[in-house]
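Just the one chain here, laid out as structure tokens, in the form predicted alone.
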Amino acid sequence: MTIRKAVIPVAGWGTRFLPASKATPKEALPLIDRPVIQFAVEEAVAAGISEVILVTSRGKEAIERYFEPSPELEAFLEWKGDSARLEQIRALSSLASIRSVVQHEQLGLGHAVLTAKALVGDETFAVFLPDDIIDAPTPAIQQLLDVHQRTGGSVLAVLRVPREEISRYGIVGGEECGPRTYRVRRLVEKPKAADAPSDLAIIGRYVLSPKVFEALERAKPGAVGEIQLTDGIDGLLEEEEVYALEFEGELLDAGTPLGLLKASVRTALKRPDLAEEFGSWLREQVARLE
């Protein structure tokens, strides 16, 4: 089955990028001249996937805005005779059918899934978390999509994590059953170390069944109110196979400001257009540090 459909939560507050998050939605900030968000919506693209689900919030309107057309600027450009930026510009717009729905309350990961259901409906779907940008040859969920093929289930990306680390993330247990694939058998969102049934944790991409759904809203809320995504899928376990995938790539975490300037860095050095220049002022800076 072709899965059509991503959900892509942008509704929180993005209080890391604080003030900047005041005025620019987190996922609107730049990594050099893209948006984090566009990384996401690209790599859904690429894996064939023709509907973009927004979860959004009230301030966040920009991210909508940046993939719709823009005929002033692109009059500005025709007529400047920047063929280059006037197509980069025109293929946003065309990049996928964009829609988004209203998360009023920010109520966990869970509940910004749940949001997206009537608008998802009764198909297979794709998650994606835009903070984790996956440098990968072949795209991160196009990765998780054949496994999908393959086996039926559910499918979660994991990556193997320090065990210092083990505790900000979802953890899965279970047996491996494949090239880097795990049936899973247990969640565990951020156990201690000591308590954790692996150190496999998941990282933001997801290909979901939709009966995570029913799952999601028998989920009890936590201590502090919110809807783990987690626990829907540990709800989907019950009914179904769910698989992990230890994913080909490189994980560029976009979600703090220093993971966002690593990943700009790492961005740069790939680039042609940046990668000689940008390579030999930063080695003059690590020079003039030792």
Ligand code: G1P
The other form holds:
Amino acid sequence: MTIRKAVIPVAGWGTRFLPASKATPKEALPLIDRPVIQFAVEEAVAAGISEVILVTSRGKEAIERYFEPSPELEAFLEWKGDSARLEQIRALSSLASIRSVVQHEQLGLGHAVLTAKALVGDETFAVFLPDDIIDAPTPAIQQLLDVHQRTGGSVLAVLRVPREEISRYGIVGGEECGPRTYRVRRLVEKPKAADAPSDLAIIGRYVLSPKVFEALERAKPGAVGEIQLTDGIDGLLEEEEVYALEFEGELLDAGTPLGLLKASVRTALKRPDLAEEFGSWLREQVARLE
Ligand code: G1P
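Given the form predicted alone above, I would also like to look at the protein as it appears in the form predicted together with 1-O-phosphono-alpha-D-glucopyranose (G1P).
Expanding to the full complex; the earlier chain stays at the top.
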């Protein structure tokens, strides 16, 4: 039951990052010195996934280029004798097999995943929403794959969120069936807090049965007029088991400028090459505020 394929939707406009995202895909914006997309691809690879399917749109070519070999840059680094960087650059193009499929119309996340149907075929696959970076000792997708191995069902990553944030997420309802694990009975995309089945919000990691494609083909536009992945998974419930796992790890939100700023600070404070100098500078900044 090895999972070989990951679908990573990167077709959105990234309006929250305008004007930067006018010419640079938001997934190519850096968290310090690594583009946001790299975290999802590396997490997939760490869990044994070898094929990445990017669902892209026009203007997102920089993401594909990032994972392609760059002979001129490699020759330059070799000439300079910068073997550390050379190794880093070479590793990028051999990380995984990366393919793309273009989503011509932006009809929602469910539609984006459906666009990858032919490339996924009839096998269980992972979905990563690259805005959600998860810093965890065991890669979050691996934690989900472990639940899939035990149950055979589809598995969603979830996190408890404060009431005022419920309407920003897909929310699941169900009963606890193991440590941090729930058997899902209902899914609602962006409900009002008063109508939500719980406070368990879907975070951007999924292990999905290929049956979800049929459910997505049946799905009608839902919240905000879009074909929602949440509704597709809800359509699976009649035929198959779906689980949710409260994963262990810290969620870093790279989907908004403020989130990316916070994620950058958290990451810098953990990086051995930056932590000390950045930490003392940050303490000075905080002292000025007080
Ligand atoms: C998407 C999903 C939603 C999920 C969220 C996690 O929403 O539709 O179910 O909770 O990602 O980040 P979006 O953030 O695209 O509005």
